[in-house]
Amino acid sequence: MSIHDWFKRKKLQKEAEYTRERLDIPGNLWIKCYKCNQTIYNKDLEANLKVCPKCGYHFKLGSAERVRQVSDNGSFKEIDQHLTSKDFLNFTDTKSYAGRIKDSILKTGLNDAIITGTAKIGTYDVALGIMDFSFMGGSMGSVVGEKFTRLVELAVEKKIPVIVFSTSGGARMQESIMSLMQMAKTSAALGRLRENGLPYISVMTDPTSGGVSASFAMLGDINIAEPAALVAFAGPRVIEQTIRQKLPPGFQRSEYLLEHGMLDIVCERQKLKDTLTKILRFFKD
């Protein structure tokens, strides 16, 4: 990495507060909760898996943080790390797509919006995929679809379950139809997984929306979500503006979806690894 890219990366990281929910008190020693507005000592929040100890608000996690929390120590082995998105259409809005990709790589240290690999959870072997909202809002482009599909193919080869954590604003508009095609591609891959009698566990985190929610996120044999996560195709503001009506309280949040039969479990982060272990044990036995 050149010295110019290093300084640019540092600048981008400072500007990325909206994606990382960065701390808004100088020094990053204390954090104000976005839900209850209470001030929390940073180390206490980290020790509580980034869940507010006062109101239970679940802060966003990066993919590396999620790996550390759910997989057995040191067991995660990443695959297909080298894959990066291409600007098929020479797409430009206020900035070129190629430029956005480069900036996102510099800002996050990731090559795209999902990391995939093998891991152990509670000693059980799994194929694990984790989306990261900090990379272009977790949007699904051709690389996300390809890495998801390769993960499923690896699971079929090794005869192990697939677990994917989703967080996404939806399909990546800069790739147009190439992005939308990933909805069919990932769904077809899960069809092959099912034909081989292997389980797929989908874990939805805040937010999971658009083309991701309309494809692999909602196709789990077991569908799990964290508390109060937004899980939707179109967001509530879009729906309200379209139908010109006020939506019910909690509409499109995890608890609402559980009540209406669209989820199997709403699970607090502290209990998530144990819950996944129990599910894996059930499928194994």
Contents of the next structure:
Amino acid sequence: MSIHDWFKRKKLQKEAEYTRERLDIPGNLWIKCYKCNQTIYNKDLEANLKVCPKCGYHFKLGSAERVRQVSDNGSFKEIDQHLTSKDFLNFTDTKSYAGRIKDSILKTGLNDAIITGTAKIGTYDVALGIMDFSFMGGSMGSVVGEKFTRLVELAVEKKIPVIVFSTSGGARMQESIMSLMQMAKTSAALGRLRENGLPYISVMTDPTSGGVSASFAMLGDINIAEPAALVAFAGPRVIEQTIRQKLPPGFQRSEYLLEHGMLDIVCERQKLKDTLTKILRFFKD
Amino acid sequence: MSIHDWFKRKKLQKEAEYTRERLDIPGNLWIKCYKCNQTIYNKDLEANLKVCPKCGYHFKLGSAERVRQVSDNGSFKEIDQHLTSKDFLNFTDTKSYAGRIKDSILKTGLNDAIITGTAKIGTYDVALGIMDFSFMGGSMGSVVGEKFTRLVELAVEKKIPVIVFSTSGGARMQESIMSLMQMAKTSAALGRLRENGLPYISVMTDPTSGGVSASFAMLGDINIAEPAALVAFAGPRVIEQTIRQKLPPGFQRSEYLLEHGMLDIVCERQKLKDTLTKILRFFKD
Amino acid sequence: MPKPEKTKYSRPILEFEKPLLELYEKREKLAQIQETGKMEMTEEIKQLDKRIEVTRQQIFSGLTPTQIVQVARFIARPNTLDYIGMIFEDFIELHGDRNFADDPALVCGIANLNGRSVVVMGHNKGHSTKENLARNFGMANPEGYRKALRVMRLAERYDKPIISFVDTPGAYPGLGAEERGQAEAIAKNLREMAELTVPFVSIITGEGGSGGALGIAMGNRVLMMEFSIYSVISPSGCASILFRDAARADEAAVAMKITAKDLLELGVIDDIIKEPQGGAHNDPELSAKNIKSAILKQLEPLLPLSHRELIADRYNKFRKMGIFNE
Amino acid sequence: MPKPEKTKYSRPILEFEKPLLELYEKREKLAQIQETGKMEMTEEIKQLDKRIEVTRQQIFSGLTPTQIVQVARFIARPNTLDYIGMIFEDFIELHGDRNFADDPALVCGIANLNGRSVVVMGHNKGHSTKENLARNFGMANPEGYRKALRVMRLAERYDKPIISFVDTPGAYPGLGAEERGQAEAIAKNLREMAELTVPFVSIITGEGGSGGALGIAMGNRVLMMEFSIYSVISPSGCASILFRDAARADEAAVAMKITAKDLLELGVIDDIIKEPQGGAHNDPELSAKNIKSAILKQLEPLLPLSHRELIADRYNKFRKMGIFNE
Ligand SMILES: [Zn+2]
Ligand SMILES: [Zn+2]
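Would you mind generating the form predicted in complex with its partner chain now that we have the form predicted alone?
After this comes the whole thing, all chains and molecules, with the earlier chain placed first.
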């Protein structure tokens, strides 16, 4: 990293912190709950797995935080972290895709919108993938699709279950058709996993929509979502435009999807690791 | 048949003719359309496959008539016709089941509510089953279940497709639990047929309800129904009692089921043989 | 689950148990006196307990089919979730048919039975009107049957045995249910259950109502609780259709042979699970223990069977059903 | 299907074809004069035809992506049912998902292709507003995708090749569609298509709109008609989201690489099917003939493959998709 990049990164990270939760109080000692407005001591929030102790609101988690929360201490071994996105269409909207990729890497310290690897959860070996919304809105391009697919292929090789945490605004439009093809690629990988008799647990977090929801997020042997997570194919704004009326409250939230048969479990973050462990035990015993 | 039985049969048959369509004009030369009230010369009706030339109403067909209409001339070879029902519970409601069986046999000239056998349709070999509503309302007891199952087993042996025409008021309640078990038996037979890679075409005719609809009638690789046939799990009266309101027009009729995804094809009787032939060709080629 | 009572006897009593009511009340009074410490009543209570037991035994040893129907349908009778809680560990309920809805009338999930992973499912009635409204009185919609099929396929994919608990008046006869293919959903389950490659044990715990019961009841082994029923139509339904008089339900209940004993004789079920004295609701734990032993006993010979053998076993079981003249 | 016109040229013309309009009208006038017998115009008509052809060739040889979008979406463009009628024999439409509804926006059926049984499916747009309302403009609901899955499984069970025709603005973004699991329906199709044990050829005939297109388009071979498009989002959608200006759709159409030529270069499709001069709607029969030849050509090497080989072929095809730095 050049010294120029280092300064840019600092600046971008500061922006990111601000925009990510928008409610941070400088110094980051206190944070305001997005839902109930309660002021929470940041350390308490962390200790509570970033769930508001007052109203139960689930704050967005970064992929690193998620790894810490769900995998057994220090067991996560990342793979394919070197993969990065490529601006193969020389795509420029308000900014070039090449520039966006570079900035996002600097800003988030991540190489793309998913990290993958092996880990232990409740002593069970798993192939673990965790998406991160802070990297270009968790959009799926070639790298997300490739890393997901390699993770599944590794699971087939090692004969271990796959668990993936999704969060995504949809396709990485700057990769155009290639982002669409990632839906095919990742789903095909899950077909192969299934043919090999290995389980896949999908955990949807807020928000999971578009191409990710219409491919690997919905394909769990067990589909789990965190409370009140938006899970949708077309987002609420698109639907409102289509039907030209306001959507009912709770529409496309986890509880709604559970009621409509799309989810097995809506699981609070506090119970998530325990639930995953029980499910892993089910598949193993 | 004793002379006593012969007289009884004549009497019962006369009753049957009257009750079956209720609209016969004595002498049977003319018949009134149940739906549009058109008076039709009986021979014309027969020539039109018992479909009203004016309004398209499909009159109920006896199993023998159905055989003539759909199978290649003289190709039908009946099997298991000797099987008859048994009053194994000594069940008596307003009349003993033993007596009902005997009367139904005399009245209809059938041994039970289905005839089965092999036939050719458009030169293709098939295992063919045809239910008859005139035998105790096409109710399914042990004999219907057994004959259906043997038909399917024969098809597996001969490696030919199965086509069954259903019409049924539901379970043969006089056989109590044993009539329920026929749903399991016939569906299991279709599972075996499927495992053997052989197709099954179900043709539902007016009415097909209860245990028959909730077992073999709904399980076709291709589900066909004649126009305006009532196809239901619970009959309209039961539903009206449950919901305490009138049912929408057309509810539980073939066209309604097509719209709601349960049927592949609603097929007029005139096109039925041709359609079956094309479908058989599809499976064969 | 009915709350455990402090007295030895559960309060909700069935109509035909009325002879016991007086004895129960007497016993309670004695117990109260005893508790005050004013008088020693141990011997009297012991005597009374014996009388209660004898009386109840008398009542329950000679139940008519109609009375058995009442026990089978009793609102205090343990339901599927009660039993699941007592029989299995680590139960996780799985919701939804991945299609249209989650049906609370039919619960499904994964669980652990004595160290072995299993898939469980069952109709679930409520213990109160409120619960029953939420559970639609245990009458499933097509979504329920489709959810059951989904978890059966999950079991099959990962080679886990299936246990089903059957307790329903029947599949729900509603407009929406017809619209969304109640007949199709049940029919498909029947065919698919026949083809399952895993051991499958079904238990009729309460009311085995017609196609709605059968829709999850095609186990390699089918068991009935002592005071459960299993029938093609309800006795009153049968009476009103065949006898043209709904009031003749008692008669129909006898004629239809719907008790566990009848169905064992007819070869429709494989075994009867004993209930605690006075019916399952009088001692849910013991009842659950009996079910658990029965499941384990029935599963054991099935576990070593191959996929083909399991299918053949089930096929042969249902293939034999039917009595006719040849 | 657009009614065949008496003149050689179909009446509905695209916006950018306006230069042709005058020539068409002139030709019609000449033809009228000719018909009255008053004057001999054969030579003039011949000349004019040549001019029309040259002009049209000029126009169509240099279409911009935006113009191609217009051709691809043209209301007179032959739709799936048009093509099915011209390419196959003995087509029988199969309705319904056996679940909730029949979706007229996505048609399925069985048919015969040169003596071979096949299963066909495709989004179906209308040729009029009325038809489009009935067909929901070719935007399928979850029921459509579930019906498609059902017939794909039928094909698999009986070892028949599958042909899909892709022509949709996208999966329908409606309230009911979300409620009934649009995402789930498409996702499941993707996984199941990958595992199909039969030869599968997909043709983008018009508009290949995003996940709604892909939901039936995971063939072993994927072909595009010369003037069809295939994209992750519509150009105007892309413009309004990324360029923050829906009016910049033309620019987006270029940037997104959505034409057959682009996608062949990117390795996303296997071949391009030539269209008749002036687009498929100008000569539906020829267009159908071209499609038929293409299908037969693509199917041939797939037919001898084993189930495993077919799955591997499809897996490898989609496994390769993606461009990134390693
Ligand atoms: Zn809060
Ligand atoms: Zn008429």
